[in-house]
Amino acid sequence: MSAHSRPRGLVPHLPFAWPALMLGCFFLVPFAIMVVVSFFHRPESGVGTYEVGFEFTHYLRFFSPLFARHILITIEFAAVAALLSVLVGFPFTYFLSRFRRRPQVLALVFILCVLSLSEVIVAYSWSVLLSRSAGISNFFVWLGLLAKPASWTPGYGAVLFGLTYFNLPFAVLIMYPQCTRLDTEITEAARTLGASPLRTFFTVVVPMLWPTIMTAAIVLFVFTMGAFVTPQWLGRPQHWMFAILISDQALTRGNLPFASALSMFFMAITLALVALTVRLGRRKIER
């Protein structure tokens, strides 16, 4: 190969140089630092101090009941919130895709407006709506459904409701493109053969869009695993997810080595669960 042909071979790859550089500087380098710090030694005396070393002390603390409970509650919240978001979002998205273009556009604009709200605003709003003084329980008292106002936050149900509400717009946007591409003649053929609308939905629409449903569930599961504000504002300490535990160790207790080890462990658990979910989804599709 001549000297003049080598630069020509590199030219098509030049547009990828800048993203690769940014990925290396802002992801790979901090990730490598986090891996190294997770093995450092933290002296018993002094908050926020640690020494260069190589020990597995921080990783051995994962086997304590406290951290096992936090990782289990994190997986539980992520799985149930993703499931509820898909169960609510899929029928809504499918029937929305059957409407005319104008109602679809208006609904999508409203969904995008909801996405513009930060998690802090959403969590604070629901903490007010689920409170005793200014919450929706007062409306139920006015209707005669409750004897007196009740406070539903902090609590398990409040955290689950908040996570589901926050994930619902993402579920709709993920499933909307494939729902609009589903040929209406297929459902019309099922109706012509005598299937009811409900049977057509469960025996025709759901199997055909099952890969899209699984994709939305996996994305929402991974997204919810890192929830921070919602469980902290709407739940009690026993409902705090793993991201809050990492933040507490790094910022409040100043234990950066242990926080780095928690981050590594949390990432490994997330990747393992995602791989398991993808594999189960592929088996379901093949069957």
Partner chain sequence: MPGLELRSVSKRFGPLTAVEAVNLDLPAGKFISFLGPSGCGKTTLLRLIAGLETPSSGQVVLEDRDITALPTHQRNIGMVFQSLALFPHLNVWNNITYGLRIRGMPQADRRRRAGELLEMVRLPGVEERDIKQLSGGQRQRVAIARALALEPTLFLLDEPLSALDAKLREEMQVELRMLQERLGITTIIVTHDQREAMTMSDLVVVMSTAEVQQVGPPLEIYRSPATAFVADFIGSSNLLDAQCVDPSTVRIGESEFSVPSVPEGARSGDALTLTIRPEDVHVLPSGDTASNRLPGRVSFVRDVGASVELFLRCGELELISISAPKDRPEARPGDDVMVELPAESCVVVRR
Second form
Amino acid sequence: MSAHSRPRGLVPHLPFAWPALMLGCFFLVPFAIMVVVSFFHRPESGVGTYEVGFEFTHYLRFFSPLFARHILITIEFAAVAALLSVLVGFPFTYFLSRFRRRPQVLALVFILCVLSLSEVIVAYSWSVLLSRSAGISNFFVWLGLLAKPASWTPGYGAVLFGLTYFNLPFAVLIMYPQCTRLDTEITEAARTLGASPLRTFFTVVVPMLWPTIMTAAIVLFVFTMGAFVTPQWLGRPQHWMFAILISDQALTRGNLPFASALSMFFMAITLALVALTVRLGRRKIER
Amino acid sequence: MPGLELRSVSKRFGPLTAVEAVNLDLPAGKFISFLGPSGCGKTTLLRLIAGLETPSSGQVVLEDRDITALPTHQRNIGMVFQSLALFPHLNVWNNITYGLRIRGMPQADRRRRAGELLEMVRLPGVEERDIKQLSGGQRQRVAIARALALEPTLFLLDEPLSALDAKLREEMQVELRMLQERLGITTIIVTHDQREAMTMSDLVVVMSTAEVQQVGPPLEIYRSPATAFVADFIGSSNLLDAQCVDPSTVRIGESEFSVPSVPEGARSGDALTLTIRPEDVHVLPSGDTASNRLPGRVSFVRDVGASVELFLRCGELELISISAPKDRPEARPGDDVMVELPAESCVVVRR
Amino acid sequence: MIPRVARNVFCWLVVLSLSLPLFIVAGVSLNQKKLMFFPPRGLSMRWYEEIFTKSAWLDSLLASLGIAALAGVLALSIALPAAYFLWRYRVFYAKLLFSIGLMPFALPPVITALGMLMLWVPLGLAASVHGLALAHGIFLVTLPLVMISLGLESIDREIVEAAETMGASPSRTFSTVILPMVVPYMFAGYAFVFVISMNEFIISFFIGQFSLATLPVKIFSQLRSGYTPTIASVSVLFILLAVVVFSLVARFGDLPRLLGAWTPKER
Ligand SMILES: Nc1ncnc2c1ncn2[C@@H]1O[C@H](COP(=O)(O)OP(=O)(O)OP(=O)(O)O)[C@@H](O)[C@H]1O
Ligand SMILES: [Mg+2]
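Return the structure block for the form predicted in complex with the partner chain; the form predicted alone was the one displayed.
Full complex below, order starting with the chain above.
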């Protein structure tokens, strides 16, 4: 078998057909519908309906302070949460990849369990943890750090904590493969050249794994952009992120064209920011 | 001058003992090889010296200073790793001067120093290149330059040449040796290539599983191996089961052989091993009986160009004789011959 | 050595803060009264019983399990051929297909959810178990796709060539050599889809249309209408499920390897 032979005839293409059909019909078609519907007309009375048409009305509605505020807070939360989770997640993942086998497997099982937790459960458990009656503030009172139990939710910090927590296991799993691939001899070489463990970490490990760190940050950023449950529960209305607006338009108000237009806009913003980050990240490497 | 001393150093990995109670006294300024079969603990021993592993017990002493607990980055050693471990994110000159940057040397000085070091390893003009743009041999030189940049007290190399082709390897051996002589730096190289160890070093440390078998200059190790293991491992040797008769005679099967000496304390009847190098085994025409000779038969002849190998069978014993083509005995497979083991070439060791 | 101590302290702190909410939820779920207290006041298992006795919770649980099981099968059926095709022939449309398979994880999920909603409703797939299974199977296809590709990449092509020199046709080679080698990755991929589908919220929320509620959606709407400790007990159930599934994966497979670990010296 040559590695790069071309499939000839119908039979070799059979494994291609089914995935292409499924992804085409049920992933690409929905996008096409969304693009088209975002230009459709919405009748005054119809909930969840639309009429064929071509208008920019929905796109023009973005230019209001309300949407600007929400898109900004969305970007802010996504960026800060992605940054925080990479900041904590990277050293953790790197150390994890240097663990001996048994502790490493145990830690991975633990991370997978946390990762699989529903956003609903994460938001819920943080709301408990930050609540007055059952929360961590009771523990601080017991320690004598706090005079009386406090409620820290809803609030900006609570949203940020929740999002970071939700991201952290993803950060670990994204960076894990490349971390394991860093040859120990590389860091040992730095040690023999007189670099302390901390110096080695910052002058060898971080620069070598910089692309991985960037990838994780970008993926998490995109991920967090779509956060829905966390800001709704742990935040006040001014902390609501964009996904809530889209869902509100689509499900509660039944304005599908506008929800589609919001999604297109949202997607464009996300992609633009990702492209920007990739550019900046690359420049950092070249330096 | 005091050099490097290992005092009863052991290293265990769980149930496995990689290095067992090793005592070594290595003089400063010498070129030393750790030689032994795969898995015997050479790398572990080197890493113990570098501080990349902590001994389970024992001490490492460098220039009369106990450095057992000193972390690697404070030991001032230069090391060339088996994988070379060059930093892929840095170009050549930044790789070489990584250690100098850690010490805060200004960029311009570092740049100049990189040039000197590259000159020293005979690879000038590649300062700005990426590691990926270098050939295997060039990377080798960069790794050596990087290890020497800090003028270390100890220069450690773990099978640095094993990835190179035969010709380049020989070149690098010569160069490394010349470099070491010029700098006078204590150098330890790990290898399982005995030819490499023999031709390069002042001192060879032969290891078998977890233990040091013998330490000595190459010729001494070659001429008088301390144990059967060393005799077998260093070059191919004929190892013959023998019994002690008196301090200058051993018995092999029915015949008695005079030998220069037997191991100290060996008494009559003790089981010993007589070792003799294939090139010291002489093959004579059949019938020339004399002392230290055995009748035998040629079972196979292998002509390898530079030498001729005769495989001999003398009753129960099997021997190999090697001779230069010009001294080639007139022998064909199946011929009866007389095999001589000259007394002065026999080395008797404990079994 | 001080750095090692610092490193261990850091790792333990991370693990501890990650498990903190879990402990609290577990504690809260044991409260006797319908109140949220930690530490719990009076121990009781009634909130666990309620999951299995109250039909609203049980229906959600069964729907979630069914959806997760089906979604796993569907995701594998898409991911395996797609990954194989790309590995076997590196043609551009195979790469394109692979990238499309990665897209669900490269976009904010709410967008996928909205797009699907607009197709599922006219097709009559919304608010049904098979409709949601289809949505999850497509949305989560990225996970087995990436894992199976990792598995395929770890196969030495010479092994395949060896099978071919012994007269195995491509389909024979696939079933006798390649498939057995990627089975652990498929298994792990299935486990991932299953567990994440069980926990997925936004797609379930959109496609469920308020009439079919998976467990996370049920928890969500319950929390809106008023707190009940069953929420906590369901959460604990979910955590246990994940622990069991991933422990099994770790027990019978090489977990670091399945997650893409690879040390240079191993090969
Ligand atoms: N970190 C480790 N953990 C467990 N066992 C180890 C470790 N490092 C080495 N060993 C074991 O210690 C023994 C000696 O290994 P070492 O690498 O020192 O051998 P070596 O002589 O360098 O072999 P080679 O010539 O193949 O490189 C081996 O049995 C090896 O498996
Ligand atoms: Mg070794």
